[in-house]
Amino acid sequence: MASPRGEFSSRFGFVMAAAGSAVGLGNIWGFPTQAASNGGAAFLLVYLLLAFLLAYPALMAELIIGRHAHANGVTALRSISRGPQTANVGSLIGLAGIFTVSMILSFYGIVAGWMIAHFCSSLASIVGLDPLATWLVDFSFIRNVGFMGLFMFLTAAIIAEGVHDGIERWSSRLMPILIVTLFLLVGYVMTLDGAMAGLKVYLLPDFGAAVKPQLIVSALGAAFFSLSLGAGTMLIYGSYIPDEGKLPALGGWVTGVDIMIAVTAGFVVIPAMYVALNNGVEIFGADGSLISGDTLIFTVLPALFDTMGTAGVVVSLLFFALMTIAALTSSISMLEVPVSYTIENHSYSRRRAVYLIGFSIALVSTLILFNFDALFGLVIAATTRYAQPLLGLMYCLFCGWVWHRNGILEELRKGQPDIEQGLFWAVWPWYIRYVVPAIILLIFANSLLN
């Protein structure tokens, strides 16, 4: 039965939207340096293995719950509960997911605003407005608030158009642009002196490192967070899948596209870092590890672009366009989580809900900027390191232990009547019950210890 809430009109639209949600800033700046610092190709092999052993089954749990309920996270978890007590727990988990994803978007909007500012700085340099270009890359409250507000407005404008005309249409446009831009950057970076040294670091395996517990745990975390799990975004996108959709195949496509983009980003970032080293830019921290995170994006790579003359301005423009698109495809899925709940449970119109919630999150972002040193890192740690894995655990437990097995099978049969005869149904039900929760707890314990 078609959902009156709106739904994705094609498999391509869903895959682009869901992969866009999964492909965020962390895929492009975090994953490559993690790989290079943890055994190169050995890390890649472990990551690829774990992406399908952990991330794919957890993704399927969210998609199946969402498609079954055709509703927001609170209503969806209540719909698969066995009684009043588990229904109340489901409501709390759903509300916690809404709060968590809203707080993630509050700091994400700040970082995405920096990406837009750097993109505009490259444009200003091209037309000769050097003072403006310098101001755009300097850290200031006015710049930060202004570009955060611009990014939140772009996100809200897309969400306000609905599932088909907003999320699906723009994801189907932005994701192909992202992929083409990524491959253009790979092609160009590979022509530069020093790129081959970075490629060796990225692709030559250190199998001794591959068996280290810390590498395995790091790869587990990368695989889990790479698919944007635990925040309820995939549950919401699952709720917009038509009943005739084949969920295991759709989940496989999303996982595959996400992995492809994360791995391909490594062919840009790591060779670019060694090109920077070849040009005299420092790429190692005090402990000898490769620089990563915001220092990589806003210090190391811009310093590289500066050494490249006119070509560097063009490459900078393309790179920060790539980062802005990656941020936007993720943010629209984040904002949709609280918006869908507000529309369905409080009878708000879509536009009213979008702009009210978007403005509220922008206010939280402004508060973070007022107290940046104290709040920015705290919000990131509380949401991504602690809340997200715990929420992911709860979604898996609800799917594996609370929801009746026959109910899950009935849901999967809607799009794939012979699902019971295949490998997916032979493995996934017990896997989501026992294996995935144990792995998520391992990731969480590692976060606490570190």
Contents of the next structure:
Amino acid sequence: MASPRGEFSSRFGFVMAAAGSAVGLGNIWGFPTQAASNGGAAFLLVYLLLAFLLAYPALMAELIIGRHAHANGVTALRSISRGPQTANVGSLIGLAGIFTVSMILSFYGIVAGWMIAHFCSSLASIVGLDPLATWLVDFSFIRNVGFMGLFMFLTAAIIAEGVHDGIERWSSRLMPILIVTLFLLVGYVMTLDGAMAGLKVYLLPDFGAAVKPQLIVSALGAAFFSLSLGAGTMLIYGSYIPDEGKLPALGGWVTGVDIMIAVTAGFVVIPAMYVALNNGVEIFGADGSLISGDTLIFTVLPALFDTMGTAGVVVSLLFFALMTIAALTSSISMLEVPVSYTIENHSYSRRRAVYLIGFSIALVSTLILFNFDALFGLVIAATTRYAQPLLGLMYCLFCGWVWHRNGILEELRKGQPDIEQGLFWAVWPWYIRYVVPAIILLIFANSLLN
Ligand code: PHE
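Complement to the form predicted on its own: the form predicted in complex with phenylalanine (PHE):
Every component of the complex follows; first up is the chain already shown.
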């Protein structure tokens, strides 16, 4: 291996790892219902536009900073600073990212634990252990802590193996399984009665709904958070890209795969909801919109699987396997952020850093589970609604205003000597300086107002 701190060994490995980070619970339970409730294909169009015109440039900021420094967020931001003062601000932003992503992992681990529990429940039904199957889907403290702990352990076990043998190897195995499972589910759901009604809702564009400014802002938020921006994860994955990698194309692949999977998940979730409606399951909330989020995943879809007999158990097994994989390839990217910092800046061994930090985050998750009603929603809002956009803004500002333009050009040239002649260099530096920060501020202001 070229670098003692670890590197991705191929383009495929990097794209699977970074797309694995991006594709998570958000894509599968968030995007489809948001699209279906907000203008169908019209929302999709707005989402695509925003993903490529805004989220992609912000992703590039993190990748370029990371690759330049080949170091964790704190060191990376210091390395592109112009003096001691901006360096200190850089350290602070880096540390804030580490704290934020650790808190994200603390709630993500809880939700992912539920996915594993539902997966095990389907297995228990198959072998006829019905009381166990019921216990596994009941919301008990013991179940919640146990499965969160199991998920955290899996995450830690992968990260303990390092960048190449852990992150790259497991992402390259799990992502293709995820994609195949997803397409199998699409194929099957489409054969069921009621699926076509769902397809219409998903695909018929209603432009009136999609041009509402409120909606554009929420589509932008979805695109942004779905790409794991503003948490330092893409920065750290960028730091493991070898110098000969062509960054703009790599970022494009990651954005493309993330969008493709979100859109494909829509072909499962929305038709499945209308199959459920066809089978007598309630799919609309009190306000008339499609049920979304955790109620969709843990109530509506299981109710649908129940109406499907034996096939339902298999579909349920596949679906929760899919969710568990999606969660795992995201959670490993989260844990790598504090771990890389602790290894590089505090001389811990990887194994020691992984288990110490993994255990501490699991303790925080337990604390959240103890005070679930008070803390769960609070931690989600504080991290995803406030901290992520604000930190995303900071990375862009560092790229656009602090780092010398020549430094950026030099970095990009390493993998692509003719970068100056291309469209990317003509647009991106200007874009990241003015347009992206302005839009993030807009989202941020909007989420503060709501
Ligand atoms: N992008 C992931 C998802 O859609 C979540 C995530 C956020 C992952 C921040 C890493 C960092 O679920």
